[in-house]
Each structure stands twice: as C-alpha cells, then as structure tokens.
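Below sits a lone chain in structure tokens, taken as the form predicted alone.
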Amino acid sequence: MKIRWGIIGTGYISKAFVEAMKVVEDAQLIAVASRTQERANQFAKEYGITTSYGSYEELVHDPRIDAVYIATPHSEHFANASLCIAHRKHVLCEKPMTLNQEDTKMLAELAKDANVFLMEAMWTKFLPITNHVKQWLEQDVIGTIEFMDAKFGFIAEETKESRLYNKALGGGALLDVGLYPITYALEVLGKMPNEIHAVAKFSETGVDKVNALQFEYEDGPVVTLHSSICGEIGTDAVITGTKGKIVVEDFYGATKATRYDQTGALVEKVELAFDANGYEYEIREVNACILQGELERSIHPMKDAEMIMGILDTIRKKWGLVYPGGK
C-alpha cells in the first residue's frame, strides 16, 4: 500500500522534498498546490506531477489524498494545517510549525479530535548521523558533556521583498534556522534548560538578523548556540565531553560526524551518504505511522515541537520582537 501524498507550496524545500520521495516506495506524489493556477501547473509540469490546483482548498477536496505537505511561508502553517485537518488529511508541516506556542498546541488538538497524523517537518532528527552521535552519547564515548556549541547561519540579502526579512512571513534568523541548533540542543542532552540568556540585532524591518542563545542547566553543560541570515557564520556543532568531543559537519543535513579523544586525537570518523537527499527519511516515519494507525512517534512527538515553539517564544519575548497577528 503506497501513501498518497499532496503538497502545499512550491519554493524550493518542496523541490527537494519531491525529489526525496522518488527514493520512498510507500509514497506516491498525487497533486500539488500553489496560490496561483499557473505556479501550481509549472511545478506540476517540472516534476511529472499529474494534477495542480491553483488553490489550497482545491487540493484538500481531493479524495485520492491521503497525507499533505506543507511548505509555505511560516505565517501561513497554522491556517493550511488547519484547512488538511479539518479535510482528515494526514499533515507534515515545514517548522516552525505555527509563529507561537498556543497555535501549536491548537493544531495538535484539532489533529488528535480529527484522528489524524501530524508532525513538524524537524527532518535532522531523522538523519542517520544524528541516530549515530546519540548512539555515542548513550555509550558515554566522550564522558560527561561539559560545553555543546552549534551554529547556522548564510547570508541573505536584506530587502523588504525577501520572506527572510518579512516580519509579515514571520522572518527573522531565529524561526528560520534558529530552532535547528536549539533543536539539536535539546535532543543531545535530552532536558529542557533551567534559564535561556538571547541577544540579538535586528534589520530595518524589525526582524532578528543574527543572534547568540546561550542555555544554561544546573550541575550541567555550557550551551552557546548562533543563527544568522546576514553572515556565513558556520554549520557545524561541536559537543564536548570530559573524554573527548564529536564534532557533526553541517548538523542540521549531517552526512558525516568525527569522534576526537581528549587530546584532540581522532578516534574515529563515521559517513553516512542519503539514499536521496536527507528529506526521505522523515518522509518514511510519516509513512509507516500512517500505514501502521499511528498518530505520531517517538522521534518528534508533537510535544517536542510545542516545547521548541515554548522556547522560541521566551527568546522573542525577551526581545520584544512580536509578529503581525502574533501571540
């Protein structure tokens, strides 16, 4: 029985998406949706996808459909996830999930009364580099950690046009690639910090264009994490323990992590190559939970994205940064 999926939006994470499913055997592409009749035929057109709609309510009438993915701006998950839920459309959302916590928790009870899957779409979790450094972790290879630092961040330029910079589209470093280094944060050590210090400088639209997180836990680790969408400021995430360290090259989309003892000797370097593109592998767990009448798994529960989006909105709430409509 193969999955038969939809999709909602069609920048380029849902190209890259498209392009991890031909590698999923459960998994068929049915349909696909834009806000305009024309952008949903042109990227119907450039990947073989039989049917388009130039509208969103058009694709969730569908019958055929039984799970969509939505990729659209961040300011819009809340009322497309609502609209696939409302239609019992299974629903794997790009993050952040909704622009606060209480819209997340929402669509996770809409979700759990409509009998249907939902998850947000943290694909890292699901990288099989990121299974192998937890591995480590749970085989105390580098001791107790005492020091985690992790960083993303490129440069994107600063016009009111771009949706990174759109307080409107919920922009900013923080929503966009900010929650990956909290994210990763919380699934190497596992716990939730007992106080959150956030500093951030903001562009002329009012958004956070680079920031420093620092978590801190008590009898526990130093934890510094960097976002940033106006500086090439690194991808890597380092975790320092008292017998060693694992640095994980580009953590966010890892193929490969190295394991050094405490001198700096390298103890051991493990790759491990996608089958397509990393996106498959979130793909299959949405699959198998659907397929098995699952509401969601272990992996990125639906109360791990409602404590990330807790998170998320401490930090905007230290900065008073508050969105359009927002919470």
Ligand SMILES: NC(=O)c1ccc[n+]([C@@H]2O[C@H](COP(=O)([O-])OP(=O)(O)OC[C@H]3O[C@@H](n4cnc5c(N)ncnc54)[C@H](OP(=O)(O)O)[C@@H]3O)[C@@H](O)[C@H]2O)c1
The other form holds:
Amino acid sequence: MKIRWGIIGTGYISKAFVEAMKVVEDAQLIAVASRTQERANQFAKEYGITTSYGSYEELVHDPRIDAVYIATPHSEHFANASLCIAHRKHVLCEKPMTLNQEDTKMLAELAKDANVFLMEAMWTKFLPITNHVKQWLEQDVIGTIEFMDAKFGFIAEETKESRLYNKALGGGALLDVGLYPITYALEVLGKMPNEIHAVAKFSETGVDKVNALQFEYEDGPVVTLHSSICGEIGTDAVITGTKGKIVVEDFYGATKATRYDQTGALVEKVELAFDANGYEYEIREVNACILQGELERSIHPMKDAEMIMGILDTIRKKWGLVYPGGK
Ligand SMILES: NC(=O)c1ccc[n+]([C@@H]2O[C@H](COP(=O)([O-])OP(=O)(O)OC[C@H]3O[C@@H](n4cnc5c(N)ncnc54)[C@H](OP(=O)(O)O)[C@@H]3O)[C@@H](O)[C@H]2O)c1
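Next block: the form predicted together with the ligand, after the form predicted alone:
Now the full complex is given, and it begins with the chain already shown.
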C-alpha cells in the first residue's frame, strides 16, 4: 500500500521534498497546492504531478490524499496544519512547527482528537549518520561528554522580499536555523539545560540575524550553540568527551562523522551517503507510522517539538522578540 501525499507551498523546500519522494517506495505524490493556480500549475508541470490546486483549501478536500507536507513560512504553519487536521489529513509540517509553544501544543491536541499523525519535519534526527553518532555515544566511545558546540549559519541578503528577515513571516536566525543546533544538543545530551544564556544582534527588520546561546547544565557539559543568517559561521557539531571527540560536518544534513581520541588522533571516519537528498528518511518514517497506525514514534514525537518551541520562546523572551500575533 502507498501513502498518497499532497504538498502545500511551492518554494525552495517543496522542490527538495519532491526529489526525495522519488526514492520513497511506499509514497505517491498526488497533488500540489499554491496560493495561485498559475504557480501550482507551473510546479506540477515541472515535477510531473497530475493535480494542481490554486488554493490550500482545495487540496485538503481531495479525498485521495492521505498525508500533507506543509512547506510554507513559519507564520503559516499553524493555520495550514489546523486546516489539514480538520480534514483528517496526516501532516508533516516544516520546522519550526509553529511560532510558539502554545500553538504547537494546540496542534498536538487537535491531531490527537482527530486521530491523525502530526510531525515536525526535523529531518536531521532521521539521518543515518545521526543514528550512527548516537550509537557511538551509547557505546561510550568518547567517554563522558564535557563540551559540545554546534553551529548553523549562512549569508542571506537582507532584502524586503527575504522570508528570513521578514518578522511577519517568523523570520530570524533562531527560528530558521537555530533550532537545529538546539535540537541536536538535546538529542545528544538527552536532557534539558538548567539555564539558558542567549545574546543576539538584530536586523533592521527587527529579527535576530546572528545569535550565541550557552546551555548550562548542573554537573553536565559546557554547551555553546550559534546560528546566523548574516554570516558564514560554520555548520559543524563537535562533541568532546573524556576519551575523545566526534566531529559532524554540516551536522543538520550530515553524511559524514569523524571520531578522534583524546590526543586528537583520528580513530574512525564514517560516511553514509543519502539515497536522494536526505529528506527521504523523514518521509519514510511518516509513511511507516501511518501504515502501522502509530500516531507518534519516539524519533521525533510532538513532545520533543513542544520542548524545542518552549526553548525558543524562552530565548525570544530574553531578547524581547515578539512576532505579530503577540505570543
Ligand atoms: N528542512 C529543511 O532543510 C528546510 C530548508 C528550508 C526551509 N525549510 C522550512 O520550510 C518552510 C518554507 O521554506 P522555503 O525556504 O521553502 O520558503 P520559500 O521558498 O519562501 O517558499 C515558501 C512557500 O510558501 C508559500 N506561502 C504561503 N504563504 C506565504 C506567505 N505569506 N509568504 C510567502 N510564501 C508563502 C509560497 O508558495 P505558494 O505561493 O505557491 O503557495 C512559497 O513558495 C519554512 O518553514 C522553513 O523553515 C526547511
């Protein structure tokens, strides 16, 4: 049996999703929806999708569709996901799930009541190399973790059109990329910090364009996390323990991880290539969950998305960064 998918939004990540879909055996792409019929038609033509809708509402009324991938700006996720859930569609929603924890919790409740699957598209957690790094840690190959650093940053031009700098669309480094190092740290360390320190520089549009976070753990490691949309600050994660360290290049979409001993000598380098572009693993997970009738599984359950949103809320509160809508 195949899970029949629909896509909402026709931007950058929708295209990557379609590419990944090509290697997912138990998935079939049925339709794409855009806010305009013209863009929907264009996207459908380019990717060989048979049905295109000029509104998101039309797509959720298509009875053939089992699951919807939401690939719109952050500010739209709550409304788009609510719409899908109300029409009993399973949902894979791009990150961050919503603009704040309260809305994420509300979506989780709506999905539970409607008996549909809901997951944030945190693809990093499903990558084979992430799994490999977790196995190394379980095998205690680097000993007790004493330090962790993870970064995700790039340069995006600060223009009026840019989604990343647009406050009304939930722009800013923290919500767009900062949640990756945060999610990775929680996955590696398995626990919430006791205290969070956070500093940021703001753009003229009023969103954080670069930030530095420090997670404080009682009797735990020192953790530093950075994100940026205005500078190439790096994209690696480094986990250092009493017996060695692990370096994960481009950790958010990694195919490689390297292990060193405590003297810095190379011990092992592992490379696990993607079947497509890396998004196929999260799609396979959603399909498997739906086919097995499991509304939540342990890799990225809604409680994790809620926890991350809570951390993002805490940090934004320190900075006084409030998105339109107020929360
Ligand atoms: N997992 C990843 O690696 C990854 C990478 C990039 C982005 N993302 C996430 O995916 C989401 C979309 O990002 P993107 O880079 O694909 O964005 P994008 O290129 O700007 O595309 C977003 C799409 O959303 C639709 N949309 C709906 N309401 C909109 C509004 N008010 N303003 C602008 N567009 C609107 C538009 O499609 P129509 O006009 O056709 O409806 C647009 O093409 C974000 O939440 C982002 O965090 C994830």
